[in-house]
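Next comes just one chain, in structure tokens: the form predicted on its own.
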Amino acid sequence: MSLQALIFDVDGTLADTERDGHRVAFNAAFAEHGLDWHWDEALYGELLQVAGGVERLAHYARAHRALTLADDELAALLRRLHASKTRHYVQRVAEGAVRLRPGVARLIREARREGLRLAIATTTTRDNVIALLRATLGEDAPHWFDVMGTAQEVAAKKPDPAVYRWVLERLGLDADAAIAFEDSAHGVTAATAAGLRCLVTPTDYSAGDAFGAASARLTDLDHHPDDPARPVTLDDVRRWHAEMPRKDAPSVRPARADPA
């Protein structure tokens, strides 16, 4: 089957989203609620362990500050500082503090210029996902995009492959009509488990993954993993898609969502 429609990640493949943008968003709302907190880049590198961004507040919390707080009251505190961080996420966002990583946004418009059909699979929030698009792409780059699975419609995260299956039913493909783009083990595995082909572009945090369901690995999309001076193209992505086959990743226990 012709490939038909490219889906993205967004947190680390879009953008290198985590280290200069969610990692530095978590520490202002610690400021901004009188916390001692820190995460520098070491830690949060750990901390990434943990899916989700409360979840992964409420394991710091509990595993690394000791809180003795009660369950309703942690609740609401993380309620919070989740909402403080994605006010102040969206705010450098705005403001350009994240950038595209290469390649990302030559790849879209000319994926665009040849018709395919363009889609968003990611556990972050939708106004995580707008904020990036229009600061990066332009103020109508969100309307570029025919399905956008978030947070808000699915609830389960990576590596359960619900939101994959969601946004394939909303494009009313088959997964053997599109690829995946991820960035981490957890989101090849949801990918390839909804069976679909996905091409990695791993960050300095999930450089130690292992991406054995991967159809291909790459530095990112300015760098062709056989030829380094050139870049990859939407011809080179058709390729893989045709020739690799689908890889069977490993079966995934559902989890509960919570947004970056």
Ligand code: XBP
Given for the second form:
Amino acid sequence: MSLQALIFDVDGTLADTERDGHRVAFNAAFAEHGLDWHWDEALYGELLQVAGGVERLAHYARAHRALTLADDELAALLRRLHASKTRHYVQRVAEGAVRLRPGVARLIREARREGLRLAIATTTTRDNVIALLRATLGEDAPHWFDVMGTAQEVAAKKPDPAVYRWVLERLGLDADAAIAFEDSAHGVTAATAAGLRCLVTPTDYSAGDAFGAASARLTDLDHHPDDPARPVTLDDVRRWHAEMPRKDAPSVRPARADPA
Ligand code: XBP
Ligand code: MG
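With the form predicted on its own done, generate the form predicted in complex with this ligand in the same format.
Every component of the complex follows; first up is the chain already shown.
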């Protein structure tokens, strides 16, 4: 089936947001609430194993701070902290603190010119996505995406495939007609479990992750694995889409992409 849609993860894929974006916003929220919590880069790398900001806060509160608040009190505190964090993150992004990863804007614009559909499948909060797209691609950019699956539409977090299944259903497409772009093992697991082939551009935080057969690993979208002097084009994406196995297919290595 020919490629009809590109489905992008957000954090780590569209932009390297975690270390200098989300992590800084979490720490600003802790300070705003008078908490002596601080997530340094190393600890945050560990906490990233928990997808979802509220879930990450809950894990930290229990596992690292052994908070003994009653469940409803803890839940209320975590909601307040996460709302504060989201305000700080949106403000940082709006001020230009986060840039798109190499080649992302170029590939998105090429896809638009050639009439491919675009979608988002992310664990993060919708406001974060809108702020990032507006700050990096322009005020109209959120409208370029036919479907946007975020934490507001799908509660189950990656590696659960729910957000990718939700996006495919809203696109009205079979997984065979699309390809996912991800940065982490959680994300690749979610996308491939939904039947999608996946192109992976790891970040420093996910460079040590292992990815599956239905995925191809790239440095970034500006450096083709076979010739880093040239960018990854839409034709390259179409070729990988045609060559890569789906998760339930026997694993046959794509001829021209790094084994992930
Ligand atoms: C990454 C996540 C998110 C962000 C924080 O999402 O797991 O939780 O780290 O954002 P993805 P929130 O890679 O799927 O884009 O605090 O809004 O959850
Ligand atoms: Mg990601």
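Only the largest set of C-alpha atoms that superpose within 1.5 Å between the two forms is called the rigid core. Positions refer to the first chain, counted from 1. If you're wondering where the values come from, they're calculated on a predicted model, not measured in any experiment.
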item	value
Leu67: Cα shift of 2 Å or greater between the two forms (core-aligned)	yes
